[in-house]
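To begin, one chain is listed below as structure tokens, in the form predicted on its own.
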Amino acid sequence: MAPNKKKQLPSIEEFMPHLAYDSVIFGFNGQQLKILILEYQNTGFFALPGGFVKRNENVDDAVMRGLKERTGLDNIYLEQFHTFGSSSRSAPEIMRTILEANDYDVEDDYWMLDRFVSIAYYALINFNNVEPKPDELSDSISWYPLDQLPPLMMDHQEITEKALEILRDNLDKKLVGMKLLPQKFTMKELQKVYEEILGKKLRRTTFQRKMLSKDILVRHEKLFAGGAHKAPYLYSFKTVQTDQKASSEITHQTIKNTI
């Protein structure tokens, strides 16, 4: 019987050397804010979804390609937030382990073993719209609550923490809730998004008063799920142009002051 033939490695002729991307994909299921984490096959390594940029490809397009492969979605709110380029950002032994665990034969001078600068993005998606799909190097890809993340390889924990910091700073001015909620939502659901991202409880009456005072929401019919006297109103965000004007008036301190 002929020996098994090793799989063909990605070629440096196709991809940009020394350049990678990593994505912090946030999802909200109505109760928790979670992050999408993959586990590399037969290694025990956990990582953010990432990848490499083809020579004929824009960086943003490469990131969108990777996100679509893992989530099935192609209309995702995506923002570049930081570049990670430490001189110590090199882990050839980790990459070799990942590749060899997937039956690749790796030479010592193979380009994927070298140092990489990573451009980091965060994405915001509706938790219920996604069935995560592992890539060819991964055993699994799953949603993890922020306080239950597994140990992440290399500097991926630092990348995650930086993404959460930026997400919190952008919470008001970018109205990220509109990407984590259905088109119509209750005030309670909106407050839950803020609480999960900020990592703290907010006073209901103060939060509602502050949000309504900003003129960024449209009130709709009530959501009748029980007694009529307890039915909450449904809301949606106003048009993009109205949101942009209103969001410029909102500061992060506004939400901090609701505590």
Contents of the next structure:
Protein chains: 2
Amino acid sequence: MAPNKKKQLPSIEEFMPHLAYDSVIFGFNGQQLKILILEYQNTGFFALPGGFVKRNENVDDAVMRGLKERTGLDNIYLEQFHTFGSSSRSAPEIMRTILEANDYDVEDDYWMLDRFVSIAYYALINFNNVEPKPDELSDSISWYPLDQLPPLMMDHQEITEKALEILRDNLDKKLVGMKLLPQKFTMKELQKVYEEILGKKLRRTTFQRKMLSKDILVRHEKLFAGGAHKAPYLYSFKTVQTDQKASSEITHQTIKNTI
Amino acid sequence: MAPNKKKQLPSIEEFMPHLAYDSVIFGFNGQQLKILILEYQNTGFFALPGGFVKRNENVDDAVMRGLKERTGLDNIYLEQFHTFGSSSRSAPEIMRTILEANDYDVEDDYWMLDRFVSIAYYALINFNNVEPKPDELSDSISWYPLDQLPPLMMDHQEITEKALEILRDNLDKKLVGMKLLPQKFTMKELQKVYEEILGKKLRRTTFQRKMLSKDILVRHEKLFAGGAHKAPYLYSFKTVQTDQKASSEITHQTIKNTI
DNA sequence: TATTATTGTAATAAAATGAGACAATAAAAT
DNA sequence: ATTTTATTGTCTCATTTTATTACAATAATA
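Switching forms now, from the form predicted on its own to the form predicted in complex with another copy of the chain, please provide the structure.
Next comes the full complex, this chain leading.
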């Protein structure tokens, strides 16, 4: 790297030290469940999208902001699932390599080289027609199927595995499909979401009966152009207001549906 | 407070700034589910037991350590459940009052007056024969039934409610009864734990059949001295090793059983 | 017009749960 | 010593839920 044109690093005045977040962004394209991995330029390091929390910012908001800055994705469904607090969570060499590869001049006591406690979130999006963009830091970013992840830096593999575990547990409770599918979808597509997350095949008739009996779906017109067979109905999720968080939930959903 | 005999405050050199933990400690005495609340002397402030994380310490260990220091409880079952990261989580006046009530001299820029992100844990213990002791900071500490909590400072009420919600969700999955009961217990006691956590009565025969069919219980000798009626069997939980964490789980359990 | 593959639903079987009945029994009362 | 009492463990039957199979409906293709 040329030792000239050094850039200005983010200042510790702006952020809380020792505190970071990482996000496991699940995307579904109708076929496969994938997650978003970014690669730091000129380093070969693969990582979950993450960032830092400003001194006067809600952690939830920081994650939303950082995700938009780093991935171009806005207003996506986010849920905190675990905080990783091992004292071994520091990687000064790696962080230095990444920063220097981007032409930053890094002092030995620079705050990003310290130990970090990371609050981890998972996000759910339908990634048809969505093209995540790397940010100005020149990272590349792309989708990887869960069984074809590159080797991830630090404990990001462990974070990813925990995210999937929690996602499975929340599958029915949180109506996960709602966030991963377009507004209207077929029963087959919904089943595919479940199968991808659970990692196993489900029985068609049982699944259909179970979903219909839940009183969460609205049936719409049929979807033609499916092939040489009976056309399936399209469904959407009912927008039920179950609790005090309903309005913000609906915001999420509405925005998601317009992606 | 006399302005003499000022004591030395914990230094920011030792701890990570802006990072705290809070713990919701559930205890069961055979009858009622209670949680441990501490009262800061001379202030009237009630709070969950909490503390700070040393710069070179795992967060999990910090919670365990702090709990021992503050409550006298050792090696109890702990599980992280949520991190509270709202930017409004600071209470400089309250913290100053607490510290000054304990004869500390507090500078305006003292780190404990800052905003804190709090990692929340719940703990489960059987509190027969356990007498929590307040620490040297002269707090008093005692058990409160969930429906008779005093007004808690900051967002500690919200933290408590979230803990209970998570505990309910984990009831079957995590074998919560194992941590709250003595090593040997009757079916009625186990049912009582479930009822207290769920906040509703359960049907005796259905509960008994469900528990026995789970293949998690070992039946032991009968417990006499129960009253003018048939004596119930005593049960204990099977110690199954399901995954790689099994050995540490067993440690928890063994230690818990000797409390 | 027949063929094909898939969909929606009904019919039936199996499993899980709810609800009640009842005999067994340990301690207390007589 | 006998009866009474309350609770326990288990069984039965009813109801609900879930699994499995079967099959008619139908949109595109041959």
